[in-house]
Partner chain sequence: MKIVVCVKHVAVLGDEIRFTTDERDVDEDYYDRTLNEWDACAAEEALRIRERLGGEGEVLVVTVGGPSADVALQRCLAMGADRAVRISFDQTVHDPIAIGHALSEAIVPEQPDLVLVGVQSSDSVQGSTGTALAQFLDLPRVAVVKKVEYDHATRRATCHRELEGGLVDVVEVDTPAVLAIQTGINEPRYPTFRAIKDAERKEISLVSAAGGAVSGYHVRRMFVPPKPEGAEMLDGGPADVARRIAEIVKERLA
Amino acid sequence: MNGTLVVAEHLRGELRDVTFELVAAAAEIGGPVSVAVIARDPSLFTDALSVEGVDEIVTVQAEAEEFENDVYQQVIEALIEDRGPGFVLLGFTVNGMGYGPAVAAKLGLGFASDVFRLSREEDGLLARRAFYGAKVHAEVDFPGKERVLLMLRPGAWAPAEGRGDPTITDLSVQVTAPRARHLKLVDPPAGDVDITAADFLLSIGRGIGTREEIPRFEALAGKMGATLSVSRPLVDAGWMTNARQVGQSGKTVRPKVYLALGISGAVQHLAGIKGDGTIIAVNTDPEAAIFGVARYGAVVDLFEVAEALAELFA
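For the form predicted on its own, what structure does this chain take on its own?
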């Protein structure tokens, strides 16, 4: 086995954060780390990819302007044959799901998706992932597999930082015409935000009672310099879009401060909160699971807290 191959993900000329998270995870595995960037002009990304932990950047020129699953599948299969990596890391994203499982099945690789933790054991690598709607967490090993492809949950690792000095290698891959092509990229609905990039989240749950209360908390978040996020019940009820949802079926976040008002802390919600930030929980139920992960907690009516904060930040 020969190190770890990370597949960079980019959109509209910008590298996505998950790419640097994959580099951080690869550093945990150990061994040389190569990052493959597939693009019409891969050189546009090499400077940004030169971060600490990257030993080599492999550039592959492709005619596609944006991601196309057939192109990526063919290139990654060629890279695996050429480099023989022990591990291949992809993001557990819409793009990654478009080709990752197909590569693993075709080449007979060890495989796990939605991985949020890795650990080294004497017998090899263990990947922790969720099953049954995040009600069960389990560790997966890969006995007898020379190579393993892992799809990692975005937000589960802090992005790699610092300047590196990787070598840059060009690789030519003959790619047949893809069966599908992109026609256009659609922007998210107006007003939606990227909660994964927020340092301070004010998160509300079913404890707010009614939809009519949401503007109150939107205003409070604005006063406090926070971004409003929600738990799944509010999305299921149609009160907020999925772009605001924290949790297993929403977004994984790692803010510096996470203020949870009226959130019980179901395991699916807690699966979406990562990192070493400060979690502050407010709930009238002293047995709420959210208190098990919170650094600070208050068993009190959330509206009393909201009113006091509104006065404080007036």
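Numbering follows the first chain given and starts at 1. What you see is a predicted model, and the numbers here were worked out from it, not measured in a lab. Rigid core here is just the name for the largest C-alpha set that superposes within 1.5 Å across the two forms. Compared with the form predicted together with its partner chain:
After superposing the rigid core, the C-alpha of residue 291 moves by 2 Å or more between the two forms.
Core-superposed comparison between the two forms: the Cα of residue 27 travels less than 2 Å.
Comparing the forms between the two forms on their rigid core, the Cα displacement of residue 233 reaches 2 Å or more.
Can you swap the form predicted on its own for the form predicted together with its partner chain?
For this one, just the chain is written down, with no partner chains and no other molecules.
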């Protein structure tokens, strides 16, 4: 076992927050921490990556400006071979999903994804992840594995900060032509509403059942002085635009009050709720994961509550 290798994630020339969270998790594991940054011009990132807890930055030059999964896979495999890290940490992100499991499968590494807590036991590392609609947590371990690759849940660790003084190593890795090639990035269409600016979000999920119910919640939001937001299934179904979607693939919001009606609390939904606002959840399922993050919860029918609220705010 020889330290931890963190893979930096960047987009459009900026490091993503998860990179610094991975550094914090690596520091928690203990031992030397190397951060690999793969980019057309990796030197652009070395200053920002020089945070406390990073012992070494390994820069690897790549041809494409943005992420390509074959390139990342080959570079990380070469680095694992070269450095022999005990742990490799990636974000549980869309990019990470494109190559992390392939590296683990190819090299026979211990592997787990969406890990949100780590603890060290006498006989190795314990990772915690959720199962069954996040209603159940599990502790998993990696018996007999010399190396372990973990994909960590974004937001689960506080980002590493403070200046550090890492050494910088340039490594050149020969990669074969990528079979999946990045062509271009396309921004989502600009929305008609900015839910990220709202202090009070009334957020509805699949629990509302049908499209026909939407007007009543639009009306309720109006009465309560709230902005209406939604979970992804309502956008997938074409009932609402992506501009109103809260979550990993939607918007990140920081309201003072987040009133969730009929939302189960999937990890990708919760990823979009930041800050220290008050979450109030209404759900008929007492074991719904949303109750694990809500300050206030009520196990009642959302339509009955909505009706009672409409009367109160008439």
